[in-house]
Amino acid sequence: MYRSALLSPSEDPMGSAILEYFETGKAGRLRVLSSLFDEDEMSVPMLFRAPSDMSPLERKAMSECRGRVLDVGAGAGCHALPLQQQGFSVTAIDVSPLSVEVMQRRGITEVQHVDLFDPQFIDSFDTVLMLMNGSGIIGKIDRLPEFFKKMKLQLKPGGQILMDSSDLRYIFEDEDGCMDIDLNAGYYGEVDFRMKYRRITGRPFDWLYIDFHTLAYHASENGFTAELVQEGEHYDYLARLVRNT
């Protein structure tokens, strides 16, 4: 049964950070828990960042599109404002509203409140972008053939998806570089997530982090063909998916 993901303003961390800074210049700190790893925070700045400031993984995602685009998990809209700028007809969706009233605000032309996931949102696109470990919207591998489902109602045939994202064998293996996890546990690269944002608490969520190997098994799986199109420095990678026609 479909669960929709979208959120109210009061339970949206990420989005009044993103507002606050997008009204003042200024923004507090947006605290990241997990039960795998310690308290994090992220930068609320690095979500309005320009191309140049973006990573080569990044940058080489946004040279790659092609045709109409949809922007996954959008944020501030630091990929789809350039791309848009650029002449590309972008469509950016984010199930936060908050974000989607700043990406209004900043003169993105198309821009919905949506779930990826939901059933009613059904279009014909050229590229799907999904970038910031973008394959975590996906949550849990055993969602992987509902995502490829939804892709091929998303996506021309031969359209791609772009997405990054990272192994965490890192932080399983030890000196020899063995893998040190539990078999029973489910696939290492699910995680917990919640965020928090002054007085604001989100809801927890599932994120995927995926290895470029068992995305490519899925991908063939469910017909689209998998290329490892760049690697990063630590671990992480850019994947292009290609429908198959």
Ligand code: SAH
Given for the second form:
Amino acid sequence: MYRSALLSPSEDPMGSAILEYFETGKAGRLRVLSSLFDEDEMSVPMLFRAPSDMSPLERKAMSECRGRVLDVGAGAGCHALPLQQQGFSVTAIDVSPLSVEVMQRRGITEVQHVDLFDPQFIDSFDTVLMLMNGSGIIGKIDRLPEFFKKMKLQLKPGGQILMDSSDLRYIFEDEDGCMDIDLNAGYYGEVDFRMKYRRITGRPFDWLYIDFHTLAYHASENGFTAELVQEGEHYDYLARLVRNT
Ligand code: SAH
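Right, and the form predicted in complex with this ligand of this protein, after the form predicted on its own?
And the full complex, kicking off with our chain again.
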């Protein structure tokens, strides 16, 4: 059964931070709590980063876009806006209603408040962009078949997904490079997060970090071919997943 991940404004901490920063140029602390990492903070201005402030992986992803582009989990629209300005037809989607509002107010013409997995959301794109550990939206390894099924409906034959992710192996490795993980505990890149902003606490959500080989294996099982486009500086990488014709 499909359960929508759509948020309401009262449970949208990241969107609240984005809206406040958009309106005032300032924001409070956007706190990130998780099962794996110590409490952390996400920089809100970073969500409005310009292409010149982006990592080489992100810049590469933007330069690889072609045709009609879907930006999944578009946030403040930092990728969608410059792509639109370059002349691409871009649709930006997000489950955060306040992020959607900000993207509309920033002038992105095609913005939808929709969950990627919503069965009613069907269109036809050449490129699906998923950035800032974009694999996270898939949530858990066992959701990969559903994800690829959905992507087959959203992509034209030969269409591509450009997705970045990280291999969290470094967290579990000892000095000799041996992995200290509990094999019964599920895949080591499955993390759950919760965000807080001012008085708003979001719902917990699953976020998937996946190593390239595991991603490529699941892609091939589900009618896609994975290519490692570029590696980053710290176990991160950009992948292209092409729908087999
Ligand atoms: N891509 C942006 C924002 C990344 S944060 C950037 O690089 O700055 C991840 C975003 O994904 C959040 O805005 C969150 O609301 C959105 N999101 C999470 N699950 C989603 C889903 N199932 N469908 C659409 N958007 C989702």
